[in-house]
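Read the single chain below, which is given as structure tokens and is the form predicted on its own.
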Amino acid sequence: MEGAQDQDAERIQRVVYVSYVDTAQDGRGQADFVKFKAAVERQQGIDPTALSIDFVEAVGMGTAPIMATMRAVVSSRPSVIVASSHVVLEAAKALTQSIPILFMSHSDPIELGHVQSIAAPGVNRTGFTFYAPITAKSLELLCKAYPSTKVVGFVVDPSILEQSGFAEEIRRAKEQLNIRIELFVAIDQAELARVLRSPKAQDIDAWYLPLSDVLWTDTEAAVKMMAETRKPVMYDRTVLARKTGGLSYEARVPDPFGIWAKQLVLILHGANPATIPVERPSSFELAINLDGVSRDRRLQPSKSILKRADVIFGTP
């Protein structure tokens, strides 16, 4: 009976979803697990009795949380580890080059060094990334629904300012817009309000906020902030637009836990993580949130800019 149980537990692939967050008050990682791992079970070509998929979270501040966790998990010798954030993704690239990483990543995976090319990633890795270079776009958007905007605020986190192809985005929105771009630096919601509060915030007539650190720490407190600006706010999530009433320019990947769980399924019957292109945006969304324009002008964008928006939210 042992035997015949030690060969069972051979033949079970055993796939760990790994998570890391802040607090353990945070949700987020076991709802996301929740949702990839509904996405495997509804694949073809997958045997339940035969997959285990396991969630495990590091949780704390620094990398110390999560690369003790990834230690654990990489001397566990999972069949492919889950990388569900950059620093899981980090973590797990600097642990192990024998076990498939099945990543999401918001940075340039190419730049950062997790894939040698999209369409063949040429290492055990593989995934999909939502990173598309659409700063000027955003910009250019942002100016088409306030044609008056000469001054634009750009909060950013350090790790944008680093990514290459930043700053000639913002070089040739400026030339082509004819707009001054403001640089603030925010990694959390009390460097927001000084910023909020600077002499050079007083001249800014729009802001934009890409995804980045002040957003992710505490996403309602930041999304409130920038409402009670009372000026014209782009986002790069839809979302964000929904709840605060500003506009957003999103580069989507349609059903990112049904692209993970497909490639899981080709790691698993064999497929070279190698080989395996990673998935990148293929649309992009303009979104506008009219609540409350009609309480102020200042608010309301172009109608040209209406027509064209993908999703309206709210009535002006």
Given for the second form:
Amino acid sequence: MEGAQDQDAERIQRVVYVSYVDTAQDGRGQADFVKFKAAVERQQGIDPTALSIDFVEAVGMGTAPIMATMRAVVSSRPSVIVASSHVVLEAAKALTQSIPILFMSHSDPIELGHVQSIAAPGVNRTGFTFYAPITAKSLELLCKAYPSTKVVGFVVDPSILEQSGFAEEIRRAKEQLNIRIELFVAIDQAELARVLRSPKAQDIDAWYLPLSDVLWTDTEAAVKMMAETRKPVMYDRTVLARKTGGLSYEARVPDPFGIWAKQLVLILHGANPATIPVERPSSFELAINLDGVSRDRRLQPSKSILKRADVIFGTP
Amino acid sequence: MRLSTRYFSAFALLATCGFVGFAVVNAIANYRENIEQITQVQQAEGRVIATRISAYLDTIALQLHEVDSLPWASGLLSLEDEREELHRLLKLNPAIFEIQSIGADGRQRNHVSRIEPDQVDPSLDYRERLRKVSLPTAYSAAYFREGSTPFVSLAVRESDPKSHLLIAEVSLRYVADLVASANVGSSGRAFVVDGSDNLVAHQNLSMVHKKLNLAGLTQVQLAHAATAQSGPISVFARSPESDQEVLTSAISIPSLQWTLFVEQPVAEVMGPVRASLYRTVGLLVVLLAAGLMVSRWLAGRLTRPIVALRQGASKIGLGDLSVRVHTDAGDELGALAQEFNRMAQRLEQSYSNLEEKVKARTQELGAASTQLHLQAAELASLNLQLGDQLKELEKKKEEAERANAAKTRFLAAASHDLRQPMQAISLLVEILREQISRRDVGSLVDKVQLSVQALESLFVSLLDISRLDAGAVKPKRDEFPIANLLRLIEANFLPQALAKNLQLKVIRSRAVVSSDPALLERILGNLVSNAIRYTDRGRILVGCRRRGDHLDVLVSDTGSGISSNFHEAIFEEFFQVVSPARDRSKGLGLGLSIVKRTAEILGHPLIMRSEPGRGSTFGVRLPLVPRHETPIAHEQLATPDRTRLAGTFVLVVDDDNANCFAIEALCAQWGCHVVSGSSLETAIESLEAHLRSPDLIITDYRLGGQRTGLEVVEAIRKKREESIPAIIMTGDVSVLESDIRQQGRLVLLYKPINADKLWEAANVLLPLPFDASQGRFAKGSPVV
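Since the one above is the form predicted on its own, can you give the form predicted together with its partner chain too?
Now the complete complex, all chains and molecules, led by this one.
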């Protein structure tokens, strides 16, 4: 019996889906895991009886808890590790160069060293990224929506400033759009509040807030603070525009769990993750929330942008 | 093989062939149908996808044409209007990442993008591209934007030379989604190659990112070779993804000059075929089992009435006539069973009648048997009596045989013991008769000689009978002219016939017969002697008569004849016809008895015809040797010339002094020079005084010291190194002539021997005259 069980264990391929949350009882990681499992089950060429997908949740702030969890995961020698967040991916990268890792990235995976190239990662990692060089395009849309915009305040976290392409993108936007861009660094709501209260902020015609820790840690508070500025705000996530008003231009990755599932099937069938290209955004979505327009007519976007909007929330 | 087994084998073979044939045909048909169905499914799915791809891109092209067909050259619409239209197109088609508008002058008019700011670069010159682009829609080869996502440039331009050229960069990710939506089995794949055989879409996105050119694939080459009229093609080929064998269908997308391929692994394609085959095999097994059972049942059903009939017939054959065959068959077998039952019933009735008859006959036989038993008992009693009588007879026969043997032994002993002195007397009387000159004394000597001759004849007859009874006579058959024997008979008996004033006439014959000449001489000699003895006047005729392959030698006389009452008795020993009172002058009555026994030994039938007063004819029937004739020699019988042996050197050896003296004196009377001895040693001693070897040895057979005359002859021959002729005399009937003759140049004479016999034997051994000048007989002496 034990021999048969050993054979079954050898036959079954084990996938570990690792989710990271700050605190327990979050529930978002579990929900994403369910979506992932559903996407895998939709794939052809998978024997459900020969596949085990385990859910592991890394809980706690700081690097130590995550590393401990990932050590346990790596030492169990799974067939594939699904790193559902940046911190999980960083921990897995540090612990294994052989176990295939599926990742997702909001930033440029090449810039972060996750892969060597998009078409051929060249390492034991592949996945998808939401990153697309659309900063200039987003600023253009902001300016088109509010043609009087001359100065744009750009709120970023420090990590963005370290990215090599960021400065070039800012420079190109300035040239192409003929605007002034003021950079503000904020890593939390307090810093954001301080930025918004700063004298320079008074000169800003419109704000651009790409996804950062400020928005990630307490989205509601951050977007509320931005709404209180009564100035146009451009985000890079539709969900933020829907919540607080303003505009958003998002590079979208349709069915990200489906992408992971397809890549998982390829790996389980013997493909080397180093040859599986990283999926990039394939659609772009312009969203406009008209809720704030009724309170302040200055926030009304131009007609041309309204025509181009892919999604419009609220009513003026 | 049993009938049911044959039926079963035939049905089973028929069912097996049928089912297996059905299974094979079904399997082949299933295979073909399955392949055809799969290719149809592939082609249908491929057509759907191809249609969707074509429609998708055609829709984009159509929208571009809609925008491009607006009156941009009229001046009524501004560049801003055009930009808005282009933005509208971007909104409508997420696959379009960029659109640029090129004016008739080859300069960029507008440029909208999802990623880049809408910037126009006036330095770009599109005039060359304007000339090359085909109207109204043109697709570029697939390319990979930023190295990962496949794109295609879609250019549209209206026919108006002043119209703009719209170039849209379309992501093929949506085409890939369409291809990915293809549902071709559990592990099927769909992919698209463009006009340059570049892989532009694949269900496995990583395949697309490898930027493969599939011009070398068999299915791609065949797709190029196929014409539009030939429609979709389906072939077995290698998959570009896994290199495993797949069944591929190629569907052309003419508007794009692309080709869509839908493939499934052969293992999967053959899955239904295998499943169908397994089902067919399973069904075949079930059908075969059922067929075998049905065959067995059917064979049993068909043969059951026949078996019942056979068993019924077998029981009837064993005597059970009450057996009946029960069958529910309503066909010919049923009718046969009924007929069988009727026959059995009739047999039973007949048997019953027969049994009654047999019972009656048995009772009759019982009575007869009882009678027979009584008779058998009587016969058994008689048999017992006969047995006793037979035993009595056996006993008497044994006594008779013992008496006969005693008689034979007596005769042999008597003849041997009496012949020694008789021979001496005979020889001495002969010598005496030659030396007596007084007439009265001579007459007296002649009478003595006649009496001695009669006595000799009696002894010879007794000797012959005793030799025949002792079984000492062994015939030695030979083929010889009968004339020689007849001549000898005439020579021997002519003097006796003349002495009785009888005429002895011997008629010569050239026939050659097969017989023992010595025994035949005795037969004929006895017959002639008898004829002379019992004929008082007239003649004796000896002649031959051919009877087919036989020759009858007959001796006829003119005697008194014999009554038929005595025709058998005359061949008995000591029987005389003429005078009941025994006439000793006519012998002992042994002649014909000797003739009969000798003829039986030789196997020659005897002939006898005789009537009282008309003489008698006796004869013997001899086998003729075919085609052998000898000339008849008409020789005059020479009167014995006793002087021809004069000068012959004779050695006489005999341990009986009287006999030795008589022979020595007789030979000396013939003019021979004689030396003698009583034994071998004395004979050799006598010869030592002579340089000359003896010309003739005359010796007795039984010599003293267990030595025989034969050994004496051999010793002297060896000593003298010459084959000296010899005469051996014996009174012992157990000595066989055949043993003596083996030595060559020897004559055996049975005692008593008179002067004539001795002279005759010497004359045979020394037929040529003695050459006194050479001191020896002439060469060429015959070997006896």
